[in-house]
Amino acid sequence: MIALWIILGVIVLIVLMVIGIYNSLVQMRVGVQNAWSQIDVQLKRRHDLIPNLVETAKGYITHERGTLEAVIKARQMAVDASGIKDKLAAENMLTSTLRSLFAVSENYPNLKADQTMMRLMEELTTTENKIGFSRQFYNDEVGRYNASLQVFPNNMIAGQFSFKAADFFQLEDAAERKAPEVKF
């Protein structure tokens, strides 16, 4: 009879351990999803600022329609992207086209002095910083989550319940590791 109680106690202990590990993994996965949503919020803010930036620049930049169209196209691609890898590629393209717009705007002193343009550029710079912090937080959450999937006994539970490692938010081009430089 004592052996039966010991076996039942061990089974209950194992079940409680599995439940605890499962709940912990779920909480970490939700943390990763929340961190991604924080990036998404900042990317949305960035996407919302760009049309105003382009409209302001349109009045001054008369010979650079290709640059403005590239920014608009890249923004739309970024808005339409889904999944971390697609969003990363689209955001990298958007950052590149914004750099082109900033470089072109250097040739237009009136544009550089425009108060609306200066305010938009300041907001965009602030947003870029927030995106950077959000990416860092996301990657921290992904690192904790992925590490918890790999340690014993979590790896056994994670495998049984189909927990998958999350992707880090990484930049492919070293030049894109910097925020766009704004000189107005």
Contents of the next structure:
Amino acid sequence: MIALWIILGVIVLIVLMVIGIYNSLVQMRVGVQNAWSQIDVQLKRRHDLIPNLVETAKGYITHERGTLEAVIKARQMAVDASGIKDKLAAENMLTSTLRSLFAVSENYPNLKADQTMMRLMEELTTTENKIGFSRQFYNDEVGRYNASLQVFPNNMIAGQFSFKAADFFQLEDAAERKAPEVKF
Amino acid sequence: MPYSFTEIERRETRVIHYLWLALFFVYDLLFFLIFLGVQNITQNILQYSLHGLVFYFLSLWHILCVAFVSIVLTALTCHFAQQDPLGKIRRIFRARALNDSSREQILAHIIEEVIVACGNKGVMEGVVLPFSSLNILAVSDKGGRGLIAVTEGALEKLSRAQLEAAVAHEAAYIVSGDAAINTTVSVAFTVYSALFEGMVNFIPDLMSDYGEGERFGSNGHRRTTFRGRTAGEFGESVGAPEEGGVPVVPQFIIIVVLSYVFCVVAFFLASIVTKVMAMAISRSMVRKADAVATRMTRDPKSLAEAIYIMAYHFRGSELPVGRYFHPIFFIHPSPSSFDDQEGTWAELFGTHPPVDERIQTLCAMAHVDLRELEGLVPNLRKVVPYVPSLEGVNISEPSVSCWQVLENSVWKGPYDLAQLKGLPVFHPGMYVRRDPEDVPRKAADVAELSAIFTAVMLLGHGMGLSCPSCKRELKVVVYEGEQIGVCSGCLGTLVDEAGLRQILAREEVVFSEEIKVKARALWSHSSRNNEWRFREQESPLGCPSCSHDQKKMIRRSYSGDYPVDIDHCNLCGRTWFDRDELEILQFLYENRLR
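Form predicted together with the partner chain structure, per the form predicted on its own context:
Next comes the full complex, this chain leading.
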């Protein structure tokens, strides 16, 4: 009689544990999805800032048409991209074109001195930082989620309910990226 | 030496939770023990003749009552302690919201970035404290809203990366909920200290009551009163012992006295025990916040630099803090605190871990040598060379040169110095160049032009106040981010209290050679005789804004350390500087001449 109660108790305990682990895995997965969408928010912000930047720079940088056009093209590609791989590639490309633009503008102290430009540069700097931080947070969340999927006894429950590991936000292969051309 | 910030974070989180639980357990246990002690004293004295010396346990009923009382007391003190901590901090430190200036907008951006780095958890607001010391603090309320306050000095002296690391450290408190725990922790240990102090001060109060309560008995002998009874009544009871027991009234005195002594000692020991635990929690929180800041920014080097710079700068003993505020600061405001020392005493009673320990941990994480940090802080103790007095020095007019000014993306000019002065808009942030081939520079970086900025009318409109010496209208000028009044005739300036603090904290303006020479001459002259320190007299000048009352200002030196004569109005807090005095004061202040 007592043995029956014990077995029942153990079963109840196991069921409670399974429920607890399942819930925590679900929460972590939602956390990962949320972190991904946060990156999107910052990326969109960057897209919105760039046209303004190009307009301001156009008046000063008359000899660096190529750099400016590369930025505009990269931005359009990033806005149009769909699918995670394409998006990642396009955003990385946009980052590198912006970097060339900043490097070029070092030669134009008039441009640097312009009040609007200074404000825009600060806005872009902070947006780049936020993109970096949101990617970092996303990767941290993915790391935690993937680790908890593989730990025992979570791995059994994960397998049962088909939880899949998430991908890290990584830089693409150098070969896949086309380096922007800067014409002088 | 642990290198991983995740390890440190996990370890310190565990330590904090255990200590916090232990603290509340000890806090309630001490109530029990004190009650037990008093109960035993009372019962033993009352029942001594019947049972002798016995140890009395508490009955279940007693235990429940004491438990109920202590829990209610704890809940009440916690509830009242957390009343609007944000508002309190704003008021006490005179915080102001961030304005449109580029530097403060950068701080606003930094706070936004840190919020993103925490996964957008948490609502945080940034404010500026009008002090030239370097420090940062953070508080949060029950709803999870946080406030991060940065001093003017920190905003000025830290680079963007260092400021970001320090803000991330403070944000870590808010996001992890440690700021809220800190409030309850500091309440817990203050209760016993307050009780101890209350009881210790009770005796002197009682003694003064005794003195006043003397009555004279009918036979002329002095009798003292005690709660309305005369000593005669006592004597009657003492003289006639009751059957089978000690008389009640002297027992009462003994019980009260013994209980009192017991409580004083018990509260003292309790306050020490709870304080040690609370300090341990505080130190763990700082270590954890350092680790979380590193996780957020991935930049331990900047955090180490920020700690180093703050530790060797003026950290804020001027800040209006009571001792219970210290844990919320990034670095302890008083440089002579335990935090800079090591050893057992500092291990027990410091609110922050030793500065060296923090820096070493972070440098180890960054794989950086400590020596690299030493170049960050310029030599603060400058040796002032002897400069001959003003009469022997020839100050020539700066040579006339031609300057072009960048205005609305167009180069205008060339102007000479007089014309620059006359420009409707000309401020230190604008770019200037001598000729088209020259590299443009900010006007603030050009030494020759700095003399202009004190005299130029930037906004052009009057303040509605007149100069105390020559009665001309004062014009509003923006100087180092603050609006001050300048007289076009005698070039004297009127500055209000908060504005003066900000001007001294900021270091935007470059001083002309004339100012430097005058400042050094003043310094060397005054270091020879010390009477200027205490000289204070009524000024012949009336305060421009209180003038309708004909209030005269006070003429004195700015402070015991700086021999610059100012006229100060004690009513409205404004200060009047004669020509050049403000820059001389700034020069002395910024260079910390000693």
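Owing to the predicted nature of the structure, the values given are computational and were not obtained by experimental measurement. Positions refer to the first chain, counted from 1. Definition used throughout: the rigid core is the maximal C-alpha set that superposes within 1.5 Å between two forms.
**Student:** For Ala70, does the CA position differ by 2 Å or more between the two forms when the superposition is done on the rigid core?
**Tutor:** It does, since the Ala70 C-alpha is displaced 2 Å or more between the two forms after the core fit.
**Student:** Does Ser100 move its CA by 2 angstroms or more between the two forms when the core is aligned?
**Tutor:** Yes, the C-alpha position differs by at least 2 Å between the two forms.
**Student:** After superposition on the rigid core, what is the displacement of the C-alpha atom of Gly83 between the two forms, in Å?
**Tutor:** A shift of 4.0 Å at the C-alpha.
**Student:** Once the core is aligned, what is the C-alpha displacement of Ile6 between the two forms? Give it in Å to one decimal.
**Tutor:** On core superposition, this C-alpha lies 2.8 Å from its counterpart.
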